[in-house]
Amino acid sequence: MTLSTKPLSGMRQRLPHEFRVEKYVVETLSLSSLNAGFEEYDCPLIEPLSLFAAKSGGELVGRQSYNFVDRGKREVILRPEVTPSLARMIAAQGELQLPVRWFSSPLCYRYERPQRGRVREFVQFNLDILGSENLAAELEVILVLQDIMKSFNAPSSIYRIGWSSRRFMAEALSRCGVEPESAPGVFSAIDKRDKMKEDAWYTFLLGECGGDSDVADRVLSLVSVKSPSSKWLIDLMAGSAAFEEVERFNELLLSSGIESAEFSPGVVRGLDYYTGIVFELVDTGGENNRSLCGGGRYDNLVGLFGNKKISGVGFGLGVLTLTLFLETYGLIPVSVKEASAADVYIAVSSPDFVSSAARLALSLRKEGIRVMMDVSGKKMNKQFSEATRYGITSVVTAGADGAMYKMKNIDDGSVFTGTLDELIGRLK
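Supply, in the form predicted in complex with the RNA, the structure of the chain whose sequence was given, as a single chain.
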């Protein structure tokens, strides 16, 4: 029987030219994080199933997880996300100077049917601040998010950071007349709004509101609100602490010059553990359907591991969805896509010269010059083709020791002849 040449469905496999792009994306994310004083951490790939059962959401654990029973009869799971592990790490520290600002780029797993932007094994960049209940923490993570987009040269016209608040929405729906038992249904209806035609959506919403059109109309008004300074909204939310928080956060964003953030009551976010401000980053063009990034405030996650009450705020960002987004808008630099594998290629004209080519390669590499030595043993014209294929523009032909070196520039055809030192000077 012959083995399949394909990896398991949805599993990650990257050829060098693909991996180069992914690596560029992850490294750019890390740079922005380090720039803002965040530190990198790591945590287990395999976790007890119970870690996610409590707060991540039934769908994620029940139907979309890679879980199994290990040899010790433990129910375990390949992590679908990393925030609960982070919360545990924080809870386990006896003395930790708070707040902490941490980031990570873990591989995560979800048993879903693969499609554009969705695979089963993916890198999800995470950035969190734990131990600060101050709204400045929300502001800070959104600042970093915007800085990330800027570092990829994404103009603010092609993406939008929509934000809202779970606490505020729960209260607002109640004030709109939504019965507590209808609230989850109304929430999910709100979440679907962008995907349905306006009138079909209204009919759907009306159903979730128990057929009460007054209630449905108010919910429609609520999700149509574009700013917390809306007169209608202020009247509705008079005396609400959650709404005051929304107003304050709006002020903070405006006065900090975050032009891409937009108050959007329709933003809900799927994970169950979010409690306060939530936000997501989407492509305004529609080429990339899904949110690139989602995050928010979670008050009760660290508390699961004992009596410490530590609040956190952060976001997860899909490296694959982000990469698709960058490719859609031509934002992957050519230098990344077509990087040369070396600075110079050493062509070997005869087997007699392999050892002198090797000595030359070592001398150049010692100087920090990237050198690719021919190992094909093919004819000289093929060796030049090889160099071209790797994007290398300089080719040195190895000859007898003691002779002068001849180096040809493939771009302009010029030939340079000189001693080893002169060659090094030329290449550095």
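Based on the form predicted in complex with the RNA presented above, generate the structure block for the form predicted on its own.
Just this one chain is shown here; partners and other molecules are left out.
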């Protein structure tokens, strides 16, 4: 039997140049989080299935997850996301100084059809604040999200942070005439709006509204509203505390100067545990109109583990989806895409000089200089070609210990000759 050279469908593998870009994206995300006072954490790859069945939603657990019975006869799941795990970790900590501000970049797994930007094994960046019920927590995570986009030099013209509120939308749907038993289906239909053609979507919505076109038309009007100051919306939501929260948050965003945030009632998020403000980061540049990131307020997750009631707010961002966005608009720096593997290449002209080349490599590495030493034993012209292949422009030819060192710049052909100290100074 001949083994396949391909990975399983949807499973990730990264060649060095691809991994370099992914690492740059993850490190930039982490730096923005650290700059805002967040701390990094990690959680188990495998969790009890019940943890996710409780709050992530039936579709995610039942149809999109990798779950199985392990050798201990336990029903387990490869984490499809980390928020339930985070809630479990917080609940287990006993007395915590709240609020906590944590972030992570774990591998996650979802069994869905692989396509551009959507695979089965992926890195998902997550950032959360737990232990604050103040709207300032929502404001802070959106501030970090906007700072992330600015750190990638993404102009505000190619992305938008759409936001709404699950609490507000639940009440608004009821005032539009949606029956309680139909609300989950209508929420699901609203979440799918951007993924379907308008006519097909309206037909789908109509079915979820029990075939009542008046109700469906009011829901359509609701999700089409562009501002909390809409007279139609104000009349619909008169006396609503949930709508007053929406108005307060809108004022917070405006007064804080977050120009990329935009009120959008169609943002409801597909996961069942969201309870308050929700938001999505969307590509609006015209190349790939899709969601890059989503998140919101979840009030009840930690309470699943006992009497401890801790509210949380956060978001999850697919690193692959963000990377494709950055590549589409030319936002990956050339210095990352074409980075060299080392600062200097040591060419070895003879087997007699291998040990002296090794000692030179050690001396340079101690000084923080990245060194690639030839291990091929090929002819000198082949070694210079090898350096070029790795993007290394400086090549030192190893000689006897104590000798002067000769370094050639492949780009311009210039040659430098000097002692070890002079070579180190030159490379630094």
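In this text the structure is predicted, and so the values were computed from the model without any measurement. Positions refer to the first chain, counted from 1. The term rigid core refers to the maximal set of C-alpha atoms that superpose within 1.5 Å between the two forms.
Student: Pick from Cys209, Glu280, Asn126, Arg166: which one is at the hinge where the rigid parts meet as they turn between these two forms?
Tutor: Looking at Cys209, Glu280, Asn126, Arg166, only one falls at a hinge: Arg166.
Student: How much does the smaller rigid part turn between these two forms, counted in whole degrees?
Tutor: Turning angle of the smaller piece versus the larger: 9 degrees.
Student: Mind pulling the C-alpha shift for Lys195 between these two forms, with the rigid core superposed, in Å?
Tutor: Residue shift at the C-alpha: 4.1 Å.
Student: What is the magnitude, in angstrom, of the C-alpha shift at Asp214 between these two forms when the rigid core serves as the superposition reference?
Tutor: Between its two positions, the C-alpha of Asp214 lies 3.7 Å apart after core fitting.
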